[in-house]
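Given next, in structure tokens, is a single chain: the form predicted on its own.
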Amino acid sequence: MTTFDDPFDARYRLRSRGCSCGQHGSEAEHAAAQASEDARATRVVEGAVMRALFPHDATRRAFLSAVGAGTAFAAVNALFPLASATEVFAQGAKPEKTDLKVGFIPITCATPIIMAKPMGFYEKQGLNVEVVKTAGWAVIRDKAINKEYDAAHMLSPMPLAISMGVGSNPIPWTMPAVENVNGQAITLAVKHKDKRDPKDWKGMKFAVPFDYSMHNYLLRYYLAEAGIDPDRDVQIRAVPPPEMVANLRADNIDGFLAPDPVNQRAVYDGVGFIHMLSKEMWDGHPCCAFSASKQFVTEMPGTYQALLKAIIEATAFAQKAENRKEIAAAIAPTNYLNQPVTVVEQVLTGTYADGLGGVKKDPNRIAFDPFPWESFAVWILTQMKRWGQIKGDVDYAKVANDVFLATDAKRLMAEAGLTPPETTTKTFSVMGKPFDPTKPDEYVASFAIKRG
């Protein structure tokens, strides 16, 4: 006589008296389950699309309430597939690619995507990713443009260009995550000591990583605030990171709006001092991101999903200080950073040299929060149109919403255990100026030094 002891037995006995799963008494309960099952997914998927549509509470339950849930989805399923989608999402968004490549500038500020290599976050996810060091930003972007790369980490300004059309053809692209906040400084030559007030920098020459950067639109803003033109009072040229300390050692240029770690490198060099950290302008400013083509993101819906879980659960990670001198010596190896750890730990753990004979301590130098707020997408196009990048009218509000993927980061920040807000934009203030994103108009036409 057999018996069952085994629980691999105890399923086939079940499974020969019930249904085919094993986990029901007959074939009608396993059904009703599935159905259950499938119709959870299909809510799941429709809430999701309305959110999407509608980010606002007020406005979406206004236009349900208007038309009808059963009218409303119906028109919805009209124009975006939602059973494909609801596949996708009961599948577990299985990855359809596996083996991909993801460019990034050798830079702290690229600590999520490149930490999430050695230490197995994209493995975890089922991805086999060669992240792939690159020259300058815009390599980046051209190898992102060409699909020779998958997803690429970029200036968070880049994407928001790249839809727009400014500096190359319009492409519509994505920005589904944030990869770290503040984690850059103003770093000036060890000669200009004494010139520590910017009124006195008129005729000096400084880099900024990329025409369409973070830095750039903040050095602008600093030098404006102190009543110096950035276009006609000083220089300011495109440098790759990489190459920003070399530049400074040969006088070439007088410093720099850098990340990090280029700053504490120039600092261990003895070449440059920190003149201030970004995060004295504005404290939780973006920097750069994580970004992917609207196309990638579309057509391969499982292995964006993987890839964007891979990074924010990266991005949880070295949120905690505990976390960071291990992440120190995972990414500052020659194939990644290629920068003494002692550099790196300085940067990660906010305890550094200062250039000036001083340490001070910051545990918020550099900073991950992944959601991509909406407001944040609206204050750069501001300083793009404030600074002639952009022509004509902006809808402000759709290019964000279009771009700044904050939907997808909420879920996925949760499932990291994160806790995702509940809007997707805010008001904050740079150098002491409120910024309201619902009057973009009023806050670029209240700027006394601007082009255009």
The other form holds:
Amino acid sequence: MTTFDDPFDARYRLRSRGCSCGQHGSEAEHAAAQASEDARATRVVEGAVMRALFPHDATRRAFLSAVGAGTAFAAVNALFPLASATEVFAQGAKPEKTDLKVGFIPITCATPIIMAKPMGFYEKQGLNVEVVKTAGWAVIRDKAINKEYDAAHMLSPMPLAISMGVGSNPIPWTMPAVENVNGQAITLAVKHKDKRDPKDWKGMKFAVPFDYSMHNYLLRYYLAEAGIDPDRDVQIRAVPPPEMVANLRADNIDGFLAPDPVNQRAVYDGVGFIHMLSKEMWDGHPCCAFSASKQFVTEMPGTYQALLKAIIEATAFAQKAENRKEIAAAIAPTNYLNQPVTVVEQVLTGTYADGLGGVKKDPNRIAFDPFPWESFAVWILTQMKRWGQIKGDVDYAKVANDVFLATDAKRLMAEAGLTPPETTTKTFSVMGKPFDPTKPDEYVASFAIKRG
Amino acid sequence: MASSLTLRAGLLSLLIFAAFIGAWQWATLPTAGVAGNVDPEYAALVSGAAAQGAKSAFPTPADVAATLWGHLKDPFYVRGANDQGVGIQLAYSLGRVIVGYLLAAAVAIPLGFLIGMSPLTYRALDPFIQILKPISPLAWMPLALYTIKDSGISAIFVIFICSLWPMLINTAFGVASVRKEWLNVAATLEVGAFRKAFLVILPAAAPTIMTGMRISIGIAWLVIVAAEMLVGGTGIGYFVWNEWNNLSIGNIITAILLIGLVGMALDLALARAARLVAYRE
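Mind giving me the form predicted together with the partner chain, seeing as the form predicted on its own was just shown?
Full assembly next; the chain just shown is listed first.
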């Protein structure tokens, strides 16, 4: 289930995607049913409480089935004042500062951050936010560290890397919300249209947006599963997304694992075709993140909370399929993504041209879910370790806890007088291989191709 | 005779321009479609060229002229922080160049003067200057961002550091090579140090200093585009980057043309200024 589903509904699971009745069929109706954001705030708080009460999801579902949702709600409400907790969450503190700058990279992953501006989500929280387009990941990192931006769009591994001082000085950084899940793809040059098996990719040159990106880890994972050593058999370079299509066109690279709209743009210009969507490797993987320095979070809690609420509401709005066309039209202009509307629309609606003459439909090509599961952070750290980006022993759980949601969710909940949830992890599989966040070292050791 | 030479040169320029446009038009002629029957649903989702199984084409001269006209018609619009008219972008770039350049001049000319007057410091500082001079502006950028912690000031710093060296070297060289006879005359007349510097050395070295300043403004204008492409936000360099993002070659060519025109105007202005201080021996 997603963060916005009803935790008092026995049909949903709290901790994993792809449940029995599924987010597929009933998800859309369900989301549509939740009209107001008040209901959404209630859901977030209730969900957190239920997670706290029932660390084991099976227990919660058994409990709900046994006594019924109404009785369960009354029982929980007697223990926790849900109504007043929700109210505190919904009202928040007064922002200390209302003129903010938020940096973004012009890719569809930034959809919630961008659309919150033209569609008035920031305004509703009393914030005057300027969203600033930025040229590359290193620049957005430096500008965020330099406090030119109050908060920024980052790749989800970046807050971990910054906090640990990998590729920069260690600065406590937080990632209060994931922006999107899925939404990436492997695109190959049209001339490789007959080489669909990664085993044939030896000697090719690939681009990823940044060294510390899900793209890098997913591409390496995918290649390694096919027996291709990503460091020795192919070349992987960091290329800023806007330059990828130009490089593919010039034959400088053979393909890339990139964020959209870059993949769809390559198709639009007849330069490449979409080999596979990243969701086919790991459905529900995180990609980009909304991030801020720990200093901002602790020194301006009111502003931070208002900003986060705007982002969470925008994310929830973006998750609904029926809003996607409207969003595409809002974020495609020069001021934001600067792309043809049809390209952005194909990415968001999931009805897209594959570059080989076919039209494919996958409404979950990109999805929006703000909940930053700590297990995501642990997986990212295992991959950093696997490819030698971090050396020595890693306290996976601690780093994940410091940087990902836990910081925020726990703080928000503690403020609201609630007991923070015990678990913020879930298990998932990447290309069919299950990942247990409690055994990261074993996971790293289990790979045949790795560094160090 | 002179006017007829100008006329003939002008005609030749026009001819070269026409030949260039003609070649461009010829090179971008639409090619016949490769695939005949394309799924219309697919064709609606991709660009015209891609629907035909080809890569999207380079724009024709007419496309670019239309883009250029569109920008010139409305150069000062503001549609949000990330989308402003090309006139505003040029003004941002010019502002940065002028600030960085004037700061460099304020440092380089007095410093060059001192270095030029003392053969000892000239030789002592020479290795440093020679090493720092050829460093690319973009190499300075990460360092500037890291230490200055402000992207706007970093861009100005990069302009400053790159336009510093030609002015410094030329000033030092001009001052050092003032004719000995003039200095001797000044010494014989017991002219004070300040009067000697301002009334003898400065006018004598002025043409060389102006040459240095002219080289510097050219470099500063070259550098700003690269610097703005890197830090983004505003300026003509950001405009180029933003349109690159959109793979909009027409807009990029427009920007290139405008960058060239502004660069030429800056150079002409300094050439005029140089003529004011020129003298015949």
